[in-house]
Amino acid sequence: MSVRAALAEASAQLMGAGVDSARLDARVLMGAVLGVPPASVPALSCALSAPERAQFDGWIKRRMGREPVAYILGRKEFWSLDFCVGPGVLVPRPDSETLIEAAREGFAPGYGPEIICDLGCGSGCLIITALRLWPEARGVAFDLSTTALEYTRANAQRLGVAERLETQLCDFGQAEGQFDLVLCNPPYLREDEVADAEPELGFEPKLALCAGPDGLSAYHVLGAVLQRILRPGALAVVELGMGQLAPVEQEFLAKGLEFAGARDDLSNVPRALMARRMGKKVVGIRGPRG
């Protein structure tokens, strides 16, 4: 079968399975089979070999079952870096890149954080990206999942920051240390949002997604943790769900933190909340700015 014919057949199958991004997903999976960019796939006129066809058909069957493409391929791009992912860790999303953008704004030109913390690291996409941006910094990644920490360590090794990153197995409520920058993408979906979500979400760890009936339970814990582990004047950048800026800001203010702004994602949704522990603003250590 030709690439074009296989692509058309797979797209129709995915549409029939309710996949909104059927054509794109078929191109991405075909590109991965052939080792070419997805955009170039529709122009190919060659035939698939038997092993290529078997692999492609197997992947399409998994996608028809609504398994995320990132899990099928075992990788996902974040901040132009390639991260290994799989069951047990959240798939990195473009919205979370907003946290990195906000963190870059929090330090004076020519300076960066000395020590960075990631509360609930998952795949390690946030802490590893930050360590790549600030090559003089050290990092500590916390997660209560051994699977998540395994992915973080593997990604840190692949991306060249393993010597500067420590991992600790614990819930972020028990995190200890003193940090110049804390990054956190906590669970923030309401229970009804998870129940009504697209089937793909069912493949990802519920513990990293669901935060009680109002989606705010993690933030109640997080405010006190940040007050404890931030150095005076240090910066925390926390991901938000839809409509959560005002209640989370009030929660953090009640814990003695100082609101330092918010940044919208590409859909103009407030996605990253910035907060500081009160005190003299941290300038950071001198070095290449991220």
Second form
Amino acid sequence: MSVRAALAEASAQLMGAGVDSARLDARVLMGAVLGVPPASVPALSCALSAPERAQFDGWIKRRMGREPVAYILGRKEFWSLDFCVGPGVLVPRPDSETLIEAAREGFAPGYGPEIICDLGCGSGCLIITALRLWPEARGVAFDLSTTALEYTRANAQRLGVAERLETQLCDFGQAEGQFDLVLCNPPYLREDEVADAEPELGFEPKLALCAGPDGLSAYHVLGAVLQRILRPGALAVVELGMGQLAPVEQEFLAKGLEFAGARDDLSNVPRALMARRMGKKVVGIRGPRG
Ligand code: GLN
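Moving on from the form predicted alone, kindly provide the form predicted in complex with glutamine as a structure.
To see the whole picture, the full complex is given below, headed by that same chain.
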């Protein structure tokens, strides 16, 4: 069978299974089977070998069952870095790159944090990206899930920051330490949002997504934790769900934190909230940054 025919058949099957991104997904999966960039796939005039066909058909079947592409491939790009992912860790989203942009803005050019932490690190995408941006910094990644910590360690190893990153198994409510920068993508979806979501979400860990009937339960814990683990004047950058800027800002102010701005994602949704612990602003350590 030709690549072109296999692609057309797979796109139709995925469309029939209700996948919105049917053509793109077929192309991405075919690219991965053939080891070529997805954009080059439609122009290929070759035939698929029997093993290539079997692998492609198997992957299309999984995608028809609405498994996320990132889990099928076992990887996902974040901030132009390649992260290993799989069941048990949230798939990194482009929206979360907003937190990295916000964190960079929090330090003057030529300066960076000395010690960073990630509360609920999942795949490790936030803290590992931050450690790549600030090569002088050290980090601590907290997660309640051993699977998440295994992915974080493996990704840190692959991306060359393992010797600067410690991992700790604990609920982020119990996190200890003193940090110049705290990153956090907490669960923030309401229970009804998760129930009504596309089937893909059902493959991802509930622990990383679901935050009670109002989606705000993690933020109630987070305010007090930040007040405890931020050095005076230090910065926290926290991901927000849709419409959560006002309630989270209020929650953090009530815990004595200072609101330091918000940053929109590419769909103009306020996605990253910046907060500081009161005190003299941390300038950070001198060092190159990415
Ligand atoms: N942004 C994710 C989604 O909407 C949710 C991630 C989270 O709860 N932190 O699917």
